[in-house]
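Listed next as structure tokens is one chain, alone, in the form predicted alone.
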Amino acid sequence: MRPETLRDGTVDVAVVGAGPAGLAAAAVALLGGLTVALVDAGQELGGQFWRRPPEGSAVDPGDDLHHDLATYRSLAGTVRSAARDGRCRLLPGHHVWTAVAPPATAPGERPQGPLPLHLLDRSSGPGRERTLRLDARHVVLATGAYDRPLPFPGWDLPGVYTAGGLQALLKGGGVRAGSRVVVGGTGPFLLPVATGLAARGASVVVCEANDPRRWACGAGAALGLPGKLVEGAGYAAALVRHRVPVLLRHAVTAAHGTDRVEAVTISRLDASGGIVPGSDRRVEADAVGTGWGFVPQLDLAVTLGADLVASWDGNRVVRVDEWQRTSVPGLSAAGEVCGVGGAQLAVREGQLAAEGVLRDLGRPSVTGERGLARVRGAVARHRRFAAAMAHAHPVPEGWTAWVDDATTVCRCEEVCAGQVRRAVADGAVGVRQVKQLTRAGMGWCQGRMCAPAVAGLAGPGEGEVAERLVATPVPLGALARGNGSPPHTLSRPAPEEKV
């Protein structure tokens, strides 16, 4: 993905995420005559769904991982025609840092001027860092979502990866992580990843922690999205094809190894998500991979005083309208962010983001007054699958106990599960008050590996989404070269270099 510039320093519209949402929400934005600023992470489009090698890479693009390339492409090329004609600007290896938005002349209005995102700049990689400014007369918020990992003996070692991190090193590297890999935890996703891996040689095990007949309340949204079922029975057909065992009802509930993983314990589970007695038994593996869902990516919606509201999930995620508009005028949202639903659903959330963008701009639909029909028709329907979905793969309630007291459970500060007990039993409520006696969640990652252990240990208690003023961290020598100053000085023109 090749950065593109305009002549204009503030766009109409930037996007943050380059992935399924952001990519509906710039190209219709394009299509119907704005310009655009997208703003992602990684080097080329399409996020972690529709991750890709790198453009002129000879590792095959491994089509065979993908779904929907045709929206992709269509998509991509709408974006990228755009940036050739110097209507959308491109910025790869991006990260927005931070943003504020800017005091609203009365409440439930616009804001005045343009808003600020502040992004840092890694495309021309470590130690070459710089920050920039982007001015936006709108802001469409699609920055996804990261996997959930729990914590059990050994997760710490190499070779235990999230299930996220196994298929992003096929979709990306073409890399097969391990010839021996055991892929758990609960939930759809794990099938692509263990059909993609075992097509690729290696002999996989597959453990689902619950029961298929928890489907059974859902049965109706399936039946709403018959391409789903389709999709379904792929992937049913090549794990027999590849000779993949499905174990239901256990989960990976400890790693061995000395430099690297070895081995894992696999465990029956009973109807509270605790170790059947006896059941253990141990597999050789030279790679694992665990997938409990999803947490949205919720850092800049927070930042900015976007309103959160509960998901059908149990995660937090911003509450839109009917338009994908947020509580804080000027921003929207889309995808992962407003609740994990699939990449389908992404693709018409923010589809539904740039045409809200459009009305409010006093621009016609691109869309058509039908085809919104037929989207928001569309958007009911996952919502109740991804509904459905999260009812039937719940975390069990039980997985606390298969973590010991030795068991790591902060990585970057190097907190255990005996420190989170202990801590809880001194008095601590809640993820905050544990952070606050033992430092689990104030390292590199900022709690976002560990939160969710914390809280299965300790309890949520207040339940709130932490603030992170920065996202996203920011070398000291970025801010010096790129003249920075502080988010509260955003009014005057001059103290970053804008893009």
The other form holds:
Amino acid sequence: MRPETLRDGTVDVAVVGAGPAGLAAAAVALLGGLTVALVDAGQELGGQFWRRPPEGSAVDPGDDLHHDLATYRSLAGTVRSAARDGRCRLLPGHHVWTAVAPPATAPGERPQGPLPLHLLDRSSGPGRERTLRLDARHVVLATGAYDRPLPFPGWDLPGVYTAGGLQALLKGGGVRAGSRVVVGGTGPFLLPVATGLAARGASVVVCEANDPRRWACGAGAALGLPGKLVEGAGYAAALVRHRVPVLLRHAVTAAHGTDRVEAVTISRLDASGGIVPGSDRRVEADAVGTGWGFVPQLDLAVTLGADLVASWDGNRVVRVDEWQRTSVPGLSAAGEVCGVGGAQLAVREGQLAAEGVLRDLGRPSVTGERGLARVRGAVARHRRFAAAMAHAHPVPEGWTAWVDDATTVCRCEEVCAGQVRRAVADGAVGVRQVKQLTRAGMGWCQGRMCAPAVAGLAGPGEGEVAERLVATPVPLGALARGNGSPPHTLSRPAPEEKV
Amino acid sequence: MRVVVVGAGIVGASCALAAARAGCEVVVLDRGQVGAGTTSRGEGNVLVSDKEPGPELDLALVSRTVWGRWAEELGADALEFEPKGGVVVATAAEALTPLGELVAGQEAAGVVAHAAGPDDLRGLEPHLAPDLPGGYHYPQDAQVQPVLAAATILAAAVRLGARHRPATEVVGARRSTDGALQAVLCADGSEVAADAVVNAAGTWGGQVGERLGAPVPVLPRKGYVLVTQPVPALVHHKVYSADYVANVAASTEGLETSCVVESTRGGTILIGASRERVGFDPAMEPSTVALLAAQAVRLFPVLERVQLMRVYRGFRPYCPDHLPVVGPDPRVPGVLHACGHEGAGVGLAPATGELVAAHLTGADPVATLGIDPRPFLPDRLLTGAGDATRTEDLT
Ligand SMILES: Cc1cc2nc3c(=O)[nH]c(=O)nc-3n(C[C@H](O)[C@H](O)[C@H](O)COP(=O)(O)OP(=O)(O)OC[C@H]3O[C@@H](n4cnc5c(N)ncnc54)[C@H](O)[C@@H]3O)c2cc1C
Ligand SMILES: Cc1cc2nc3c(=O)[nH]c(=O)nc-3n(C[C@H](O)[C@H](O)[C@H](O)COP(=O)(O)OP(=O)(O)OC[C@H]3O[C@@H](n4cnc5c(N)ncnc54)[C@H](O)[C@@H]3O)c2cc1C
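Would you mind generating the form predicted together with its partner chain now that we have the form predicted alone?
Whole complex next, starting from this chain.
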């Protein structure tokens, strides 16, 4: 079948997010002969897992920090070559700021006409943003996840990051955030962060709040996953090689310093996550990163009205069928938005999402029957593994006791734990009501940073996931220039647009 | 007298406080949390400037006075009450004449307004576009934070003995054979004994009225509010273009926008609000958002670089004649309505509460409040007969 080139603005598939899931979805859709637009807020392909310095920059690409770069190169290669042929629009530096589901016809029916995505083009720099509309017959949401931070006294000092933030600095900018780094929280993700920093010469301590001997409970699920085990063994070896101590059942419970972090308190935790009395220890540090797992980035999924379900780790995630199709006709989802399970799972879900679109369009499969069976087998194993990991790395129940009333919970609006607790004592229930009564979560990050903490202090409320109709800040001027009329539709790829 | 208030929005909370002060035994039921309905979706403008002379303006003027009194009694901070005043500007010279005529009528009704030429405008709002021909300053316009205010007002009622049961949906009423109200029925199977029930269910007032055997026509009117990043004080009053005045009274279908720009305590700027009669369609409409943004930038060019952070939308409750329905239902004994306040429920809530309390206790609202209750009575809207025999769960 002769693939069409992009003539007008409507593409067969728009993929939002160029991480492992989105890259795989785009590549498979292209191999299947469809036209694709691949949109990412960032400047580079690869998402979080394959985050790399900008092409052509002087920064060391840090290949040694990465896993499975062969997959990345093959997927990115497919996408880039299709971009040269004009079958793929690469739209880096474009953020989908909102999206509109077509009005519901009959349940399950295909929508009339394409799904419009509303883009903010930031690629020309501040003050020159413009809004665009991208029409697509199918949309694959692969918007990933972000770190779940929890507050502790001193967490608002400069030098305190999320674990993912430390990793992004290192992978994306070659920047080592400190020379004495404490990495805390829970979950297997702390290990690559620690080994990466150690490989760049930092002295690193890891505080894992749980006891990985609990991994044994779910170890059966890991069988048949050589990749994961090899990766895990690699980390174990690297931890030993770089002399990174891993303190089990320990947490960073305070950060100290005047202008920036100078030291942290590390405490031993009891079985329910409370601090063992007398176990506090002060450790000097010039950078700290904490991470308590990930929160799926659901802003667009919720705006588009996709049904959500509870995931293995307690997160709400997008509900998908065996082809990664959501409850909204024409909308699929893949990767961490469907459940946090790592890059290898994300790649396979992306592949399935594209296969589902091909199938819906009556096109032949790229992966083939037997290939698809293998992919499904791998997806099932990765999900079991992820569930076992989540089971072994819960957020300790007792964490709220580390947070004194003076601790800032919402950094944007400067709301402290005491104010949240008072609102709860006055009868407030859930994140939304606490927000309206205290302003926690009303600021710049729109609660992406503090909502988990507020939920811990106030209870989550009625199974709610915050509705954020605006997925990223948009300058009023950029909206105004569209002047209420539909924003410009994308036309032919401009020659200067490349990744 | 045992009174059940259905709805813990700004209107239900105000009814509860006024009724508790009048000596009633009050129970407030809401299927959700306090203020979580339309009260959490609007802006909290307490305006007299946007109303044409008539019953709504009269109610608004009384309500503005009661807001001021409640702010003294309950604490301005606990309501985030800010008597900051409004500025209405004409965006074209032709608009000045009709605006002047409107103002003359408002002044006759008791509104205070000062004409502002281009220089006065700059003094009031230094960042306004320099080419605006003029407008009016309305010192009575004020602002509250609606959810905070609803919570504070309800808490004051609770201190007077009222009970508040969140997460309790009302599904019907039980009556004796002679039609007298006995109890309000809840979805969890419980009932609350009552001599009177106040339908303060806002946009869902039609449905609750139906469940109580007293249907009233209350319809949804969709609107968006834009919220920007926090910025240093750029906007000092509630500023809006005179086009808004025309929109408020319009009854054509379809989209109307004209923006109101104001800053909040948190430093964010609110830009509201569009009006659309599209039922309960929750879909996001980016072109409406863009239109509001364009109008705001037209008034304040400095907003060009300011970032939109959040958009929220809600459904205003409105009656076909755009007046709220407040007072006893003539068909069904014991049922009173207090809903349908459209885009002014926050502003009108305290006077509505006082008016409901007067109806409950048999006081004369003309004498005690200076409000003529007749334009708001349900009678004007009723076509079909009510049904005082309905006693079952009507879900
Ligand atoms: C900061 C951070 C660092 C991480 N580092 C590692 C690591 O080193 N090793 C590891 O094993 N796992 C890491 N993870 C976990 C990682 O997210 C997953 O394993 C994997 O990257 C998930 O793939 P994905 O395709 O689902 O999402 P992602 O890789 O997160 O990709 C999602 C992409 O969507 C884009 N996006 C989101 N919303 C929009 C929008 N509205 N418009 C346009 N684009 C949008 C984002 O810019 C992003 O590039 C990290 C996670 C985070 C949050
Ligand atoms: C975009 C927008 C901007 C606005 N701006 C302003 C403004 O600036 N100034 C102003 O004055 N007004 C404004 N409004 C209007 C104002 O928000 C409403 O008029 C007001 O909030 C209505 O309050 P209420 O208490 O009647 O309704 P609500 O706040 O909706 O309360 C009704 C309550 O009834 C409950 N309920 C419903 N059914 C049941 C049941 N069966 N059983 C139990 N409980 C039930 C609901 O849960 C809800 O909490 C705006 C509205 C919108 C949408």
